[in-house]
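This document opens with one chain alone, in structure tokens, the form predicted on its own.
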Amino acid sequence: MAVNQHKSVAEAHRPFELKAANFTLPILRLFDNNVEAVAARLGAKVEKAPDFFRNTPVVIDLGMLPPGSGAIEFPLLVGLLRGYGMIPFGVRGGDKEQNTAAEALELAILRESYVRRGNGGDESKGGDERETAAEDESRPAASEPAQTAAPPRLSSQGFMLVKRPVRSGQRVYASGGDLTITAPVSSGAELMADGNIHVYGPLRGRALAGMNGNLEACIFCQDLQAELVSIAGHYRVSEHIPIELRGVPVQIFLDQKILRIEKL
């Protein structure tokens, strides 16, 4: 009797309880890996109801991607969702390579049972609307693909140098090294690098360093006017960049996985 009473007292004061539970999570179902198309459609949807998406956990569903679709630009996709106020929670489906890339950004790899299917017959109308908002906007838009700048290839030292302006709609990607731009970067342009990014001029587009998950990557620019900056999937959109850091030379880096922007 005394033993049972002791167990009851101990259980009443236990610090936590770990149990399995069922949650309904919205999913973003990808039909191809065109992140630009996802951005265009999702942006239009969020503009109509920004509060609907704020602080909403989202599961990225890769199960409908065609076989052999290749790598997903998870840093860009995760940053896109965070920029719209959503919280990327995990990934469902996909191949081993895609799952490994998702894990590098600390996304959970989920089993089928963790999220509901898109055509559940017993769901309410409200539930259908929430899932439609999260899933249907992932279908690629019928739009022209973004232009890609044609910069020089990576040098033997592992960096790419671009001496001409990067215009709206152009994308420059330094795969496996650093990227240096010695000319202006226009609004709507996109810079990406597995290493660091240096911009010796106005940076008005988007800059994403550490695309391969490199937490040590940095962004340096002479005139910060960017729409979005990112280090290894950790993003800051223009609305969340303090006014005193805009239009001045800055360095952007991660400190304990928190994106920092400091004047040079």
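The shown structure was predicted, so the numbers you read here are calculated from the model rather than taken from an experiment. Take the two forms, find the largest set of C-alpha atoms that superpose within 1.5 Å, and that set is the rigid core. Positions refer to the first chain, counted from 1. First, how it differs from the form predicted in complex with its partner chain.
Remark: with the core as the superposition reference, the CA shift of V229 between these two forms stays below 2 Å.
The two forms, fitted on the rigid core, differ between these two forms by less than 2 Å at the CA of E216.
Put the two forms on the same core and the Cα of Y200 is off by less than 2 Å between these two forms.
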Contents of the next structure:
Amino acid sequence: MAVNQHKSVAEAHRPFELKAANFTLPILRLFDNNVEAVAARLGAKVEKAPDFFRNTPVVIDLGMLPPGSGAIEFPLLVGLLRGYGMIPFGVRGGDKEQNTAAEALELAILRESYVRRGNGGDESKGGDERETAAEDESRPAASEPAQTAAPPRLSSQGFMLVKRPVRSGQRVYASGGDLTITAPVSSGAELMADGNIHVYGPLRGRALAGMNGNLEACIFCQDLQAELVSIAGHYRVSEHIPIELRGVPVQIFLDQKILRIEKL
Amino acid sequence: MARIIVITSGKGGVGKTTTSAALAMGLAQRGKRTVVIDFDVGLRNLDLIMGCERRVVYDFINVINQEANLNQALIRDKRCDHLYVLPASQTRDKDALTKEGVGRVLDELSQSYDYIVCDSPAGIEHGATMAMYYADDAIVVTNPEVSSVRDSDRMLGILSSRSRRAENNDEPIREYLLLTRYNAERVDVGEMLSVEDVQEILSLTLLGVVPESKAVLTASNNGIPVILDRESDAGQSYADMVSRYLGEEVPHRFIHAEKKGFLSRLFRG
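What would the structure be for the form predicted in complex with its partner chain, given that what you showed me was the form predicted on its own?
Below: every chain and molecule of the assembly, starting with the one above.
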């Protein structure tokens, strides 16, 4: 290691170098895909040692889920973990469908052997770990999980415009930009964007802005009837939205990491 | 080229088969060459509603598997020369419907018919997705209650993403709403969603409102499409629906409860 450092000082003009490194990371092993059950248990755990989990990168392990347990509500789960200060950055042991869902949220897919090599070393930020994943030459496909998940309708300017109603069961994800909907969003539909979300019509489904952790992201809608709104993982469900804010134009934003809803 | 219409809903028991039979009969009565196909493989009902259950020899699956040709499987309606029924198989399962097979049969029918009405099974599984895949128009049958409305909404989402038109980036499927089993009295006292409530959630072109009616059950039991019962409110509203589908402007009826007059109140209690 010392030799390496010496070298890098000597070749200081190089802007970066790619190296492999190993980290030990906490793993959240799911036995049940019911996110609410996870939320209850996790809440109790975090309460005991809140500092322990702060800024801790976490890998979500899906290998122990009963086979055929179906889709996991990744947006909710990731929001939950972020809400407790953790940095979920990858999954392992999932099936194809779960991996696709995870990739849509820009979670890295960690291969079993790669994860197992982890041995010693300090905990790191999620970003560093993903760099290592990119270096793993035997797995080029994992190097850019986010790009494969990019929706086709995203324009080059980095925003997405949807003019048709978003129906129950549909998901729209504007990766890397804003999402604008000029039609109703039905209950059971899910809007996700790395940037802001604008809805010119009733918003009855879920809206998750700032998916990549952007605390500045906002949600604007003409008629708030949402089931759930979330910004960078800080969420609120409909029963916690005051009645006077329902059915009116609002903006939703984070103020000191507290989700606020204000009339427009 | 025929226009392919799928009658769909997501939820079961809302009146898809009744609507398919009524629409097909209504189109045929106006001189359009029409064929109605039962996609509910394993739970076929359309032949009963059409009153041709005793004349089924070959079915849709036989045609798909090329065990019979179309002319052998198509049953001509005895009441209307322009109407043919292609029954489902009662003994196979839905996996027998292949995308290629269904496409081939629909292509062949397109040569000689004006309208092909596809009666979709309930649910969003294989049978339902096959029924809608090739559609040009969709009539979403909905009852005025929340679970039916939500299922219809889900179905509309699938229609806009998993059809041939969506995959080829063609003009999207034209979507219409048909409200069935509508009870204006119960709407008035707030026990049922109103037309406006449903329209607000689904935001679709309203093709018709069919009132809850005893005539529907009677007609089904007798194997007569209810549209032939011109005396009944349900029969009349289906006739209106067919007119609207063909582009005529017909005012909506049966949406509001009739005010009971003094005399009828006196005599009926």
